[in-house]
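Next up: a single chain in structure tokens, the form predicted on its own.
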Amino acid sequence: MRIDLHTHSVVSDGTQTPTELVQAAHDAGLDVLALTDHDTAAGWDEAARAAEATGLELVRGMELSTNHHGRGVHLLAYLPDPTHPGLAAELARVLEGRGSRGPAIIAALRRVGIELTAADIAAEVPGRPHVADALVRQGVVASREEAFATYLNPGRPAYVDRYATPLTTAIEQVGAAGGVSVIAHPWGRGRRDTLSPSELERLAGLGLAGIEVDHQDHDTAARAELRGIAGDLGLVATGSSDHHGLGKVNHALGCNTTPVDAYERLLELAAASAAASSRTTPEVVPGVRT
């Protein structure tokens, strides 16, 4: 079985519809796919219909925007009830912040001589990747990576901060909503100091279920060390592509995958969390396993 537990559609900052993403995953030889758009479950229903049509096993998830010790950390949430009051309130607050962030970024770009309008940004709730794509379409930069490095990263002229849920609160709310949480690419983008082994141990004690070990942001040494930490702490070690369609290079579907035993354990933890929460949580869309 080939299992990819971290992907994005056009519902957040990917470039494929949920249907196109599921079909692409099927065509790439995947057996299991998790749709984890940023801070939203809006693509779940469409992805489920596509998964049923193709025979792909689908895990409903999302990638939460969180803050930890002043740094942004992404938290993958699998199979939570998105209507849980605490989780729903945090998602609404994050999306509200993203909605106000777009106009502020446009204003900042204008101050450095780049004319961009809301109509140029093809997204209902624009985030920095959507702005980056607009800058690529207008020929200001050649890629998303250049847009972030030149204009949109912290310290660059068009960076605008926004609300993100405290990481410990997000872990708590995902658990209360009957789901399980896995920190995405924990040591990517210089976050090792923020998510040190001792800090990961503390978060495991608060309910963290796993860490994403096999990811393009981690080199061989980081993967080996993170895998050891996961084993020592009893955390699930996952692997995934963090696929964004054409929006992110070097993240092809299935470029990293999760072992079957780790996936099965994650599902067991999700089932236990759902039972403990007494919430009606989403089910995995069953697929044809190979």
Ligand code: AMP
Contents of the next structure:
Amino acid sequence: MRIDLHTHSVVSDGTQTPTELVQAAHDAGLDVLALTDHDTAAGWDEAARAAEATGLELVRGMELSTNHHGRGVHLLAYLPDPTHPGLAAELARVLEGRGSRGPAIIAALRRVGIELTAADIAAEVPGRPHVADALVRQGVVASREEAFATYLNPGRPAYVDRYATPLTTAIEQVGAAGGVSVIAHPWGRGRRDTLSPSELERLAGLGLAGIEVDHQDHDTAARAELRGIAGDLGLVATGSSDHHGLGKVNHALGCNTTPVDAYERLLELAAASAAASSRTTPEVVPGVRT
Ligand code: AMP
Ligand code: ZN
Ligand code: FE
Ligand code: FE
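Let's see the other form, the form predicted in complex with adenosine monophosphate, since the form predicted on its own is already up.
Every component of the complex follows; first up is the chain already shown.
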């Protein structure tokens, strides 16, 4: 069983439609895929139809934009009811923040002599990667990476802050919505201090279900350390690609995977959360297990 629990489609900042993503996952020999677009469930229905057609097992998820001690933290949420009022309100607030950031980024780019239009960066869930892609299309930079490094990262001329849900609120709301939460790439991009072992212990006490251990942002030493912390705290240790289609190099589908026992435990925790929430939560689309 090959299980990949963190991927993106064009609904956020991936480059494949949900259908293409599911097909690619099937072609890559995966048995289980989670679609985890940023801050939205909008791709779920299409992905579920494609999964049913191919025999792939599909977990409906999302990657929530949160903030912890002033740093951005990505929280994977699996199988929550996206219509739960508390969760839905946060998703709407984040989307609003993403929408109003667009004109501010365009204005900031104009100040350094680059002209983009709203249409250049439009998307269902607009993010900096769409701005990066527009800069690549215009020939301003050669890649998304270069666009972030030169213009879009904090401290660069076109960086604009936006709203993100407090991490502890997000964990609570995902639980209230009957889902389970897993911190994505906890020690990626210098977040080791934000998410220290003692912080992770506190978050586990608030209902955090797991941490993503095997991720391209973590080197071998970080993976070993995080695996130890997960074991100590009783957190599920997952592994995933964080695939973005052509949008991120070195993140091919299945490049990291989640062990079957970890996946089964996550599903058990999700079932318990769903039962305790009394919400109508989404089902896993059953696959043809090999
Ligand atoms: P945003 O959601 O608009 O804040 O943009 C953050 C997203 O951009 C992340 O979720 C990644 O998918 C992507 N990203 C962040 N840094 C980089 C980078 N250096 N190169 C390519 N993509 C990046
Ligand atoms: Zn992304
Ligand atoms: Fe992420
Ligand atoms: Fe991601």
